[in-house]
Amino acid sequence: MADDGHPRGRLAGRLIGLGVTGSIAAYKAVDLVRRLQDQGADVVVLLTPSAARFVGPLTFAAISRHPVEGDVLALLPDGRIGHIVIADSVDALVVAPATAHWLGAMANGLSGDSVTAACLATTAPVVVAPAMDGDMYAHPATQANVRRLRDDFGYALVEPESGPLASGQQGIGRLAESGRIVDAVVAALAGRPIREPRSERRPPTVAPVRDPDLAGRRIVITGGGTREPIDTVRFIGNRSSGKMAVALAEAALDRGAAVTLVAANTTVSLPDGATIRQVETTGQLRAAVLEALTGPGDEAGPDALIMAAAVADFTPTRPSAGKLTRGERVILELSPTPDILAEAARIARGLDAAGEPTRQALRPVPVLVGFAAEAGSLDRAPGKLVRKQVDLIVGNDITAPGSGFGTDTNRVVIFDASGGQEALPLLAKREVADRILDRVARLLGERDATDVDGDAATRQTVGPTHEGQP
């Protein structure tokens, strides 16, 4: 590792696809992933169905930090075809171990698994390391397939080694040592530029396992879209699915928090481990949030409030008590809804509507996180953070590909009270959730370190003053 924190090695910056087929030597592919990473490579793994019976996908996902491609029909969370993304972005594909069955299928273009399909779809160099019984490798059919892959397809073959085999016999058929395979990959890439440097074009990453850094914390999360009644049947709503809030709730639960999810209209299943408060209107959401702020009974309020709900900005002033009929001419008069997050922040910090300290602040003062869904520019997000007096604002452009309502991915910018901002690439919403909770956990640690005597009332203002911001 260099001083700047970036990996250095013969494969620095490279993306390598590792195809694992159903040989007893599949367990050695775990070491091969590590050896490729030691040389600076980013590694994504593809498994044939039989390979997954030897080594589970979870093992490879954990060490590679990429989803494992094991189903040729599977799609990535953003809707892309997994093995095609790999084929189009890897610098090289390595098949190790390669069984006799796979060699025959590949030599004849039979793409019945993700490894073969990726090899057929790529123009990147392919390195093949066979492993099987000695007599099986020596069979004329196997040797004919090896020659075709090497001579006709241009694949680099890393010949198997001699030694004890799984059958108990001695012979040529052992998977080559990882170092030899890595050397073959380096040789295949000599003089070639990095094929796809853009992370968004590469396979997505999976979230690393987080420590239970929110154990003992109480987190309140709002999600979904509110509905404001026009009459007994119709309503004003929005396209929010609640996916971001559910991802936040699941991530917080996995990190040990006790989670209350205040759920408006959603299109996804709600997590079993959370306390669920179902609401429909903005007024009901406000009541649930303000109730949650004070905590049940004599208990303290939440350690964090994360407002991910898409709250309606307007509500019909006079909703009809019955169902409006088609022949009626309807003019809707709309009134603005309350700013729930700003009100919660004032209560938490003991401030009145004018920003003056006129009441007892909550103890402890919760970390407050808001969301700003914008269309186009995120220029207004920092002003919202200051005006609402919150710790973090998560801004996203709902018109950007993969970042709108109902998607499984999101591209956000996290704005903080010090004036800083962190732009994240397009990520699965679960990974976005963990990135937000990383910030929340740090803020809670700083709060606890600052308020050693338990007096959180001193934290009454947030962030710098930005004159003239909206």
Second form
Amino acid sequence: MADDGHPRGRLAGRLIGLGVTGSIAAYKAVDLVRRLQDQGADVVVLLTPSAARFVGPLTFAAISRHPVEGDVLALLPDGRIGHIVIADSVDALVVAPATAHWLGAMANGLSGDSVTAACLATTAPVVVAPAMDGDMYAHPATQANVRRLRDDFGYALVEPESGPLASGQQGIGRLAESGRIVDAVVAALAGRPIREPRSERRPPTVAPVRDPDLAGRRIVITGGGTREPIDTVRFIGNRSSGKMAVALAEAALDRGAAVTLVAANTTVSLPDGATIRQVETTGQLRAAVLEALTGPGDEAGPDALIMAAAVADFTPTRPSAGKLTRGERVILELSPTPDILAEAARIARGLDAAGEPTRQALRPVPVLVGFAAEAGSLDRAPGKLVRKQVDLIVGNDITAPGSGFGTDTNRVVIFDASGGQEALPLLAKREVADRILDRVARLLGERDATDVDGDAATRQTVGPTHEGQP
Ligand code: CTP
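Having looked at the form predicted alone, could you now put up the form predicted together with cytidine-5'-triphosphate (CTP)?
Time for the whole complex; same chain goes first.
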């Protein structure tokens, strides 16, 4: 990964499946994972049962950041068949080291382990690097199997090297150096487009284990895009998928927070562990946020509000009660929607619509985070922070490659109330979520340190203001 977050190298953006079989050279596959990653590849590892006796799956999972595919009969947690997901999404499969036994199984199409099963199921190029005792490699059976893989199946063979073998003998059988295997993968992929760029079609990733630094905190997150009715069947909407909000919710849950996700219209599944408030329009989103902010009944309000929702800026002034029919000329009059985040900030600080301190502030004041989705420059983002009176504004240029609506990645700049800016590289939305939550956790820590009376039981809450639509 380069400093700016763009993967660079001869395998940038590629997904490579590395099949490891039961040779003493299996330990060299750990280095091979790293060398492939150095070239920008995402690597997922498949192990045969005997390979797992040489190097454990935990090692490969930790360095590849993917669960290891080690049991041909086991399903992924989401019910998909692991070796088929790998077969269908990898740009190339590499088998290194490939034992004499595995070459024989593969030559005969015996899919008793995940590595052979994935090779049988894939249409991607396959690169095979054998490693074994010299006499085993020279045996006519092994040579016939190698020929079959190369000549009949079209696999690229990376011949073993000569040198001292595990038996103490000299001979041809040492696993080729990682660099030669990487070169063979690059050559096999020349001119081919990236096969499966959609992360949801690729194998699952291993989430990094985080400290539960948000345990005991309540966080309200909004996400998705609001829809404003034109008539009973039509609406004005936007392209928000809700992916950023779901990433924030999942990250906050993993860090121990209690999460309420106010979900406007989304295209992704919502996390099980969160309390979900499903909404459609800006008016409903506003009502749900204000209710969550002031806490139902005697309960205290949240420690943080993160407004990741793409809120409609305008709503039809007089939506039609029925279905508008074609043939009529329709002029749509739009009215501005209330600024929910600014209103939430005023309530939190005890200010009225004119900004006057006329009522009790929430105690303690929740950390408030907004997003500023801009097309092009982020110059307007700091102004939104001041105007909305929030702690952080996460600015992103929705026109930049890999950023914005529907993508799995985002490149953001975090603006804070003391004028600071933190520009993050292009990251997975989950990683962006954790970076935002790092800032939220820090602000909560600072708030706790200064708010000596900040006992949740003594919090005061106030009702919503009456501006804007209900
Ligand atoms: N937001 C809100 N209520 C609205 C519009 C936006 O709470 N009616 C929130 C968004 O969820 C986001 C932040 O305010 O967290 C900034 O949204 P953005 O659309 O970028 O800013 P606007 O206030 O709409 O300003 P402009 O239209 O000038 O870009």
